[in-house]
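In structure tokens, the next block holds one chain alone, the form predicted alone.
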Amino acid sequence: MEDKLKQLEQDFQAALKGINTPEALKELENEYLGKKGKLKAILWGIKDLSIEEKKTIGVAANELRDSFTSALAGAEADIESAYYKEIEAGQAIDVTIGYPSKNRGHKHPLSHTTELLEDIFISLGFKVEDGPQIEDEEHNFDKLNIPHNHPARDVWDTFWISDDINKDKSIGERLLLRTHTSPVQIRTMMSQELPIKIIVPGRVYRYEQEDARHTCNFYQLEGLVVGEGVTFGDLKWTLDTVMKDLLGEKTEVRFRPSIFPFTEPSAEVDVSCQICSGSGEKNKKRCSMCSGTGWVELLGSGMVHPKVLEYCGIDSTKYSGFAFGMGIDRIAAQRFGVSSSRMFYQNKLKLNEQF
């Protein structure tokens, strides 16, 4: 019986060497380990052996069965590995070969303008900050000196989150799509050490009547500087430097007195229209971008209101700061000579492919 087991092992090993397909491997398994296999046939003869022989042969038979099982599993793994190597060899790609590319795509004009602005401000020592587009009422309005009953709320009328979410929230906790990136300024003043020098680019939402300069969602970049001895002169120099760097040295910048709840004093900032070169006319017609004035309002700015500083835990008798906000859409239109900022959202490839 022992000789039969040894011969069976030799026959199995010899047969296994010639197996190279899953189907042949399965046939070999059935031939040796199946219900009617060769090992099973030998084991049927154990009943005629003595008790001592049964113990010896039984152990040897079980070890042989385990050996066959392990060898079959190893062969299966080798066959599978060889199969996938063959596929890889047939489908191999030399990634170092250069292929002519078509329609690779490119950055959207708004993305390009955002990066240009970030590069300019970073060169002036600003850091870039980001924040959530869904804001609570406290950060979006209250801490910016725009309480619930303030008439300026109408100017920033926006898109509120559904009543199902806001119905159980108190005033100040209600959620809305942010109307400006100013909440990030608030969060920064409340969490970071002074001095602060940041810009905050991002998407904002307002309930606007759309025209050549207005859309209900657009991209904005705001800036904030807070420290000791910060003046309005610092604000003017910063914006004049940025606009000339962005639009060209011949660009004129003017400041007009204005009113914002979160700054005092406040100013609107205009630049000479790049579409009509400040003439107010384009192709002998009134320029739609500047409404024929030769100027385009690009920014709102001012010195941070002392109340806003105090709301954020900053001593307004020791520290001062300035803030500004600009529409990236309008700046992109000015830089690239696009007559309406709405065109950036209309998926017109003929427009986007120019940049």
Ligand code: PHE
Given for the second form:
Amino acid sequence: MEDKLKQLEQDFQAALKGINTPEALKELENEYLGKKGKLKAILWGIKDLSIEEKKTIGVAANELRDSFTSALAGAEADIESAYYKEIEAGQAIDVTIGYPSKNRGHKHPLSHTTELLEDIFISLGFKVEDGPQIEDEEHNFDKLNIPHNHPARDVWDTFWISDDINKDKSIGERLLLRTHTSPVQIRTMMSQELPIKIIVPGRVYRYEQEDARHTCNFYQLEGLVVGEGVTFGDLKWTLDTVMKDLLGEKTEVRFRPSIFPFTEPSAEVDVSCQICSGSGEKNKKRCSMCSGTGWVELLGSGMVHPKVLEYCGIDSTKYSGFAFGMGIDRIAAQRFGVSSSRMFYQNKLKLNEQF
Ligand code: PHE
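Form predicted together with phenylalanine (PHE) structure, per the form predicted alone context:
The next block holds the full complex; its first chain is the one shown before.
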């Protein structure tokens, strides 16, 4: 009997040496330790032995079972680690190493332009503010001197938030997607100490027919300066300086009288078209960016209307201010020579990667 056990052990060890897959290991385990395995067969024979032999053989058989079990576990661990070593060697990845990819990410031209503008304004002492894109009617219209039912509201084709959400709200409280960044003027004047000198870059929404210069959401940059003795001359100097800094010294800036309910007097500001250098013609065709005029309208501006100051609790006999709102998309199109600002929203890498 003892010999049988010895033989079994030798056979087992020899078989184990040749094994290198988990499946073969499982088979070996069944062959020796399974219900119908070789060790079990020996144990069945124990009952026919003498009491003395039963003791020694029984103990020896149990020891053998334990040694098989631990040898199998050891082999399993070896197989597993060999498996991972092979993977490591085959797919060696050093996650700490630098990788010179051809497709490095970069800023979208609109983010890039926003940051350029922020840098210029910050250098002139402006602070950057932010405001909600879902606005209420009071901030987007009423406090900007655009009352309910006033025809001026038609200028800002509005996406209203659906009636379900709005149903308990009264006039002035109804919600909308802000049509311009001007409501942040109101929020700032109502919450901050004078003097105020801020810019507000951000996304705005209009229910528009889309063409080369119009998209139903776009980016604006609002500016507001309020304090004692602020004049229209300050407004002109600021915008002239910023546009020349942004688009080049040769850029011409012109002011045209205009009307906005929240500024008085108001002016629209054009710059000489960068696409056709102000000539109105590009490749012998009418320039599509400026419709052949040589000028591109980039801004609305003016002196803050005294009524708006008063709505915000500011004494309009003591303080004055100027405000402006520019289209970041159009500025980006001008700066990068892109003929349609709608292209910025088409997510074509071929376009975006050029900047
Ligand atoms: N909010 C105006 C618009 O969206 C622009 C503007 C801002 C005009 C500030 C004057 C002063 O058209």
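Numbering follows the first chain given and starts at 1. Think of the rigid core as the biggest set of C-alphas that the two forms share within 1.5 Å after superposition. Note that the structure is predicted; figures quoted are calculated from it, not measured.
Does residue 310 count as moved between these two forms, where moved means a C-alpha shift of 2 angstroms or more after fitting the rigid core?
No, shifts by less than 2 Å.
After a core superposition, would you say residue 29 shifts its C-alpha by at least 2 Å between these two forms?
Residue 29 C-alpha, core-superposed: shift of 2 Å or more.
At a 2 Å cut-off on C-alpha positions, does residue 195 qualify as shifted between these two forms after fitting the rigid core?
For residue 195, whose C-alpha is compared between these two forms after core superposition, the shift is less than 2 Å.
Core-fitted comparison between these two forms - CA shift at residue 81, Å:
The alpha-carbon displacement, core-superposed, is 16.3 Å.
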